[in-house]
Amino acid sequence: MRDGVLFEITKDALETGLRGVPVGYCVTSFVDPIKGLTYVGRPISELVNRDPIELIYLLYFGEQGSSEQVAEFQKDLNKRSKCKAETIAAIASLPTVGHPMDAFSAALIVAGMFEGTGDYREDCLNIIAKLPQITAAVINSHAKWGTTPEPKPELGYIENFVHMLNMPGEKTAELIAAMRLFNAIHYDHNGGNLSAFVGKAVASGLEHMYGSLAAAMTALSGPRHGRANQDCLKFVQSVLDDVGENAKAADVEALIRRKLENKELVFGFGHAVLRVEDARATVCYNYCQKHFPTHPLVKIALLLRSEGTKVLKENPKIANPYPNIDAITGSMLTAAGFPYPDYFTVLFGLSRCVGIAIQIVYERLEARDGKGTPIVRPLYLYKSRT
């Protein structure tokens, strides 16, 4: 018995990734199996059109700020937004081989060397403010798009980030709007997702904020976590190549059935917690239907949404036959004018570092009446392999 909850540890509970095992509190967000993601008790569907700074304020302070409070908070972040020249130069010198998430994780370590204060709260605010420049510098360097422009935080959080990207093509209002939506829905996702848990576990050893976030981003990088958006886009593209952009629902249904019969993967469905369509995905589907209804990838993604769910529902062993967020975001970003899937997970990291940093502040400075959580040390039982 612990805090009124009875725990029974059986053999079946072992080697299951700690699924469903409560280990602490999350003060920023929660994922209900039916209602989906909430930020500080507010459904994500009600928040996606808010300014990024409003959402960051909500997560950081745990309450909605007045227009005056948000404006003051933005002024504070704006003052912190520019990295030292040494930081950007070091990021620009990182190797360009490998996946860009490797460079992003390394960039956070580099930033900690030059920008870190050793104070979790100060470093939380500093990294939130500097993330647009750090992320833009990583992408520009890795993609060989040239020197990163000086930040202009007065443009807005995402507007400033897009301004610093040297990507080919036009930076349209549609692109900025899609980037803002992508950013808003990825700030946080409770405390038990892999990247958040890893970041907090590393911080429990009193590693500094930047190193803890770097560890969190290596966790995010895997195809079972943040890189799933990249793999899902490849899947949507493969379906498009197979059936064509004028395909009908029956064509996509038949393709899905063939894949399942051949024991091939169908990407973009299911979730560890959710038992309905991901509320974040619903927001993005609605956005794409409104703004990009004729884009080939969007048309296929919408057909996969309906036909994939229909087919997967036929299998009673599948707990969640509905789309998750990764099923649509890659198509959305591509349709909006950012057809660079190698950097989708980096965009995820730009957003998710915000929530993880705030969670780290809670666990290091506020949990257990200010004592902070102890170092993470779960029990592993010995088992002979012979």
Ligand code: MLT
Contents of the next structure:
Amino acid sequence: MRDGVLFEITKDALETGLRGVPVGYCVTSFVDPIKGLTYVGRPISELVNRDPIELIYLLYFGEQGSSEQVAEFQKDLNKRSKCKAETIAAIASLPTVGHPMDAFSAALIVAGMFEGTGDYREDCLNIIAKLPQITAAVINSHAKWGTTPEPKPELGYIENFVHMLNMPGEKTAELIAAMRLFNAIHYDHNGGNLSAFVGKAVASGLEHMYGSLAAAMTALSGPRHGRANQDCLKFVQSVLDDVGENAKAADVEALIRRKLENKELVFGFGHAVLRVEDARATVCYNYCQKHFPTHPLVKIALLLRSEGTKVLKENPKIANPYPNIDAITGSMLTAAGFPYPDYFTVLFGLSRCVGIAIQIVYERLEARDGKGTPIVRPLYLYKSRT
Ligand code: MLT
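And the form predicted in complex with D-malate (MLT), for comparison with the form predicted on its own?
Shown next: the complete complex, the earlier chain at its head.
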């Protein structure tokens, strides 16, 4: 490649979803095709046991905070964490038909009406602080689980969220630990994933933070993006129903071959950037092997991991025959005591809004020596259809 040229735009690159085309800088995270996700240069596998506030600090400030700095940050977020009564009342009155991601995007718009300041940095911090309450209110309302309790941020970021969820069943330490892990691995995935890209593109027109995040969450809602976690769980469940929980590797292998022969989808494999198993998935597989090794869905998800990879590798046209994050998170949440797949993508959104909001602050207030990036306006070549 010529000096200074990052990517040659040839005709082959058109209509391929901008794959591999560099369009800017991301100050929060990077996804290497082989090494996987890093937050501010640190591999995700090394960060998963950190407190959410420590991780949010890392992403927001671009460096690890001392314990005093993190405690100060936590205090600031705690002060911002409670939404106005009008916000929660409006979220509680949203329609309960349709997918909960529709309600989640609408809730962000509604929250912007009551809580927005018009200042990207203030709104970023406010929204990060208020997300647990907004998300719990969306889920409680959509699931008809009753009135959302008052936030108790002093419990901890995810502990507070779980406290506000009126889900039936016990809120065990196991559930909180799995929710913390799920939250930690979903904050950010570089700037080019669809929801981050859309959120920043909308913000480039100077739409406010809440509206930009609402747009980002409609992007996340698509089954090729965030909603894949819900669909993957359905797939694992269907395989379990088919082969039974005592299935052997050969049974799962045969089922995958049958599905491929019938041109049916095998969910949870491949990624636009990654060329090995998703580092986030590896963390979750290890976690499930340690904590839920006998859960039927986990057993099947582990067999799909090995057998799916084996079968898909035989096809040289498949660039990445390895599992992605969505292959395992649904089984993990279910095994941990949250068997509500309709809300898995909302949980993804609770986490991902953090990274996108921080990326928006960078692009609006810091990029190009503070001038900010211009309005997104790529070129489409004219082509006649006749
Ligand atoms: C994500 O976490 O956003 C997904 O893996 C999709 C992506 O990175 O493009």
